[in-house]
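The chain below stands alone and is given in structure tokens; this is the form predicted alone.
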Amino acid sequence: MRITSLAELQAAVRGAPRVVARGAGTKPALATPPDGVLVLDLRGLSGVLEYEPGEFTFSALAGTRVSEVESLLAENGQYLPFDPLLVERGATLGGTLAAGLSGPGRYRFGGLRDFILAVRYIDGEGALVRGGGKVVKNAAGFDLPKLMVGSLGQFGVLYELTFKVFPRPDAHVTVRAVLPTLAEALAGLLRVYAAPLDVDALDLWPAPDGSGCELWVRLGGPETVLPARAERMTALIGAGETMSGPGEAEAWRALCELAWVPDGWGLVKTPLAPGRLLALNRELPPEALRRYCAGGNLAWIALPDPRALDSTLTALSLAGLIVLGAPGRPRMGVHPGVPFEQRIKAALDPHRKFPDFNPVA
């Protein structure tokens, strides 16, 4: 069913008995849903409602695409330093937020939800509830906008969104290292981590075959100091070479992009800390491709049946979401917070009207 008001959606909610949201469908895993349930196609809710350039924040409806948004910041200088996956493709507003996929800027500036700032949304009445505030600083009442991020529809539509942004750097170079073994790597990594230095993205790329591991070192700011930064990088690591210009940018849109994922495969995400990472290593199929981002903080990992990493992850005490692949529940592994997930669930969604994506006890 494709929505282009409030009152429709509203009408809608309230009308069927179980709906799932969808925007674009650049996540099938999240967002196509079992037989009976009303999809209600968002794409229609579309467009920027207010830009305030000199305020650094805009608003939108969910339908809208990233893209667009991303372009109208662009002739102001501004983005949104979260790094959006999938602009390409179409992702919105909406499935961005409810997906909570953040890309490699998360590592300097935060993740989506350090950028929220208010959303509108429809919960299981088919109520319109406000949360948040236009503003940078707003610290009033329950934080709703980020109870949000990642909650893959389960509380509620989303309507609207408000977002703060930040201005562009000037430009962007990467120290992109290749060495030995993925634990040389890893050290390289947490010995940027640990340096005084200003990075702003940070991810590993072990090679398939396990002949080594790529180190990827992003710097922005202005361009005359930005080969002297990149050569303390090279220097702090032990080797390197500096790409930039066109090819380094699209290096980055390809990873944002996902393209390094083969056609046809699924892909998880799966949080975690870099001392766990090498133990997650060694435990993933031979076949998974894996790329760690975020200071090793947060895990990739392709393979042509995802539902295959459960009991790994399971096993490891770590969490996982089904982002590209096959329709069913999308999460696996360990997830300590569904208790406290489904009270809340319970008070916004008495209906049950929403998807619950929780894995079965």
Given for the second form:
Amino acid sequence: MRITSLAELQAAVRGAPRVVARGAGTKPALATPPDGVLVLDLRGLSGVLEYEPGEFTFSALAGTRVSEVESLLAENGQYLPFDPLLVERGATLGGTLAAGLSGPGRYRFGGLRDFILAVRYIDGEGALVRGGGKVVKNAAGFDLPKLMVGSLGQFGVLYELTFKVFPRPDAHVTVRAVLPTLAEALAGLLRVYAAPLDVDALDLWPAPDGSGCELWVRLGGPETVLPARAERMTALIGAGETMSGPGEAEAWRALCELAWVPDGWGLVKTPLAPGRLLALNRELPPEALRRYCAGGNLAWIALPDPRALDSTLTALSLAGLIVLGAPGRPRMGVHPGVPFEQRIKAALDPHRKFPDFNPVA
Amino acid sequence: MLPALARLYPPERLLAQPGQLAAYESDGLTAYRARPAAVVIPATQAEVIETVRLCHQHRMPFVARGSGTSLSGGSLPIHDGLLIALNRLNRVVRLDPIQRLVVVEPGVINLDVSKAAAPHGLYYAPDPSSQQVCTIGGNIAFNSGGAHCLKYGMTSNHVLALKVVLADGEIVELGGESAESVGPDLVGLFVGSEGLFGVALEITLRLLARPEKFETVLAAYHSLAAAGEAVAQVVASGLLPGAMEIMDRLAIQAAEAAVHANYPAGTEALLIVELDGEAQQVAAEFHQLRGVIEASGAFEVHVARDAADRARIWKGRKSAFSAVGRLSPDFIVQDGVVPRSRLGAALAEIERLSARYGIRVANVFHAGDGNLHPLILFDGREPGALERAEQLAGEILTLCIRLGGSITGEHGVGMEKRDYLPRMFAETDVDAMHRLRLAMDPLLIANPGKMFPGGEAPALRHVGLHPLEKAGVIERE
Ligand SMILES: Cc1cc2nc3c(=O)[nH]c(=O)nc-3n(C[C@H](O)[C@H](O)[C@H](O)COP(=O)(O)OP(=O)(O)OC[C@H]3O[C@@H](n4cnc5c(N)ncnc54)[C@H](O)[C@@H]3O)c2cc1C
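Having looked at the form predicted alone, could you now put up the form predicted together with its partner chain?
To see the whole picture, the full complex is given below, headed by that same chain.
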């Protein structure tokens, strides 16, 4: 059902026993409900409502394409530093927030959770509920906006979102070093992690055939000093070449579009800590492609059947989210917060109108 | 319930005599006070858990308390309830310099986290002015901020994981060691819940590498409006300073009297802008910043010469609240936020209100994020003075809401601003929050009477200095 106004949205939620919200459908694993559940297509709820560059904030309807927002911000020298994913494929703001997906840029200033300021959503009774505030700092009331990050729509249908934005660096360069093994690349990553250097993104990319590993370090800032900073970074790592210009931007853009995931394969997001990286890597099936992002805080794992990872993640006490793949239970592995989450679900969606993505239900 | 507590705690950690309780009757908002039935001082997490379970069993309202520096009455005891003082739970459980994280108990002092991390070149970014006294537990409850929020975010942006005993005794683990998560952001919901969900027992914090270089610029202006305009220009130039703070004449006077910060004489408004980061980057940005500041009409610009000079500049700013105590026997600190572009309008209106009420208002604020801190000066010995000051404070809150901002940027709603929550939020919004609260605390025993309107407010009464300060237990520097 195509929704084009707040009133329609409220009526639709009130009128159906179970609903699922969908933006552009770039993550079908998360937005395809079982039979009998009404899909609310939110692409008609689109548009930037407020944007004053001097405030570092904007508000937009949930169905607004991230690409539209990014161009508007770019005209004013600003950006969303967490590098939203699947922007060119049409991802919407609401879908991005609900899926909780941040890209490589989340390394420096934080992810979605650190940039969402306010939400308005429709609860199970069709009421419009607001949380947060449209200013860059606010401590009034419970932090509902953060709760919506990664909630997969289980507490309500997002209607309007307010984000904080930052000034975009003048330019970027990336130091790319190819190291003989993942362990050596990780050691390089940890040196960068510990250094007092301003790094925008810090990724590891093991070669599919196990023949080596690339370390990508992205630096942003005033163009005049970037070459010197890149040189310093190369010295710190002990290897590397500098990428710059359109090629550099394109390399990261392709990454954010998940262009490296083979057609038809699944993709799993797994929160990680750098100290757990080698243990996870060892347990992954050999054919799996992997990209370790945000200084080893995040693994993206591509493989033909993503569900096959469930037992591996469970054994390692890690959690996973199937971002690309067949619909079903997208959350795998271990989720210690579930008892707390179930209380929230019962409080905010007592009639279970919204999808229940509870991993242990 | 007291006998059950007496079995759990030795006498020196179970206080029930009036003389022992006096020190805990107030928090940083000394206008309110209430006497609890007892204070317990647990030394282990297990004792906290057992205590919360007893409270649940006996329907005994409780308040968790860190250092009691809340400026919104958040840690004010419940009359005849239990106060759980967490200062003994102050262990740094684990510091992992390689993964840049630290696990602490809630009673650990904010600054002690950075001290523990310092040998590894790391620090804990959120830096409330009270950081030498306030605890991580209190910071979590209020999502506390500091001067460096614009670039680095509030407390919430630095919390990775929490172990919590909910108000009904269940223990939950939220988050993990990763900066990323899947599933709803449960840590994000707990942070800022003002002690209404339960007690945080163990907190995993993210540490950052200490910036290689700082450039701290002090610019003096002949008017508050000019300083505000300079902030707008810095923002428009595309710079992202670590901090941008403004102090007005009255606040400067107070800071000078207290810590002799040597700010330029004859200043109406002082702007502090700090850049931090990688040396080469900061050098390039500093060049740009100088250009902006020099064109902004400052009559004097001073750049911190070295670390000691930088510390002196910040000492003046961070001591401003307590320093105002030298200008006036009593004051209330407000914490409203306005959109940055409305700062000028808000300050002009506060000036008008100050004149209308005949009450002096000093201003120190986080200009970078529009977070005002008007300090409303009054003498509590004058009959009706506190009530008038509170009325003025209320008008400022209403102003912030009208300008599209918030009633609190970092001090929390607490007891003080609970009647304003429903002015900022609609009924359905407050209802959703209340349902969440009930889900964590079905008996409404965790810090009842705070954040949400209604309930029995304790008598409003002026009591002067914080009792713990009088007793020499805490001080504000
Ligand atoms: C001089 C001065 C300057 C200040 N400057 C700033 C500033 O720059 N920025 C800022 O944000 N604030 C500032 N504050 C306010 C205050 O310091 C902060 O709110 C601080 O976080 C409170 O910490 P505390 O340990 O004193 O907490 P308390 O006052 O003891 O408690 C605060 C709240 O936290 C709850 N709580 C405490 N521990 C726990 C726990 N373990 N689990 C759950 N709930 C808990 C309490 O119930 C209460 O609701 C300032 C205060 C003063 C007096």
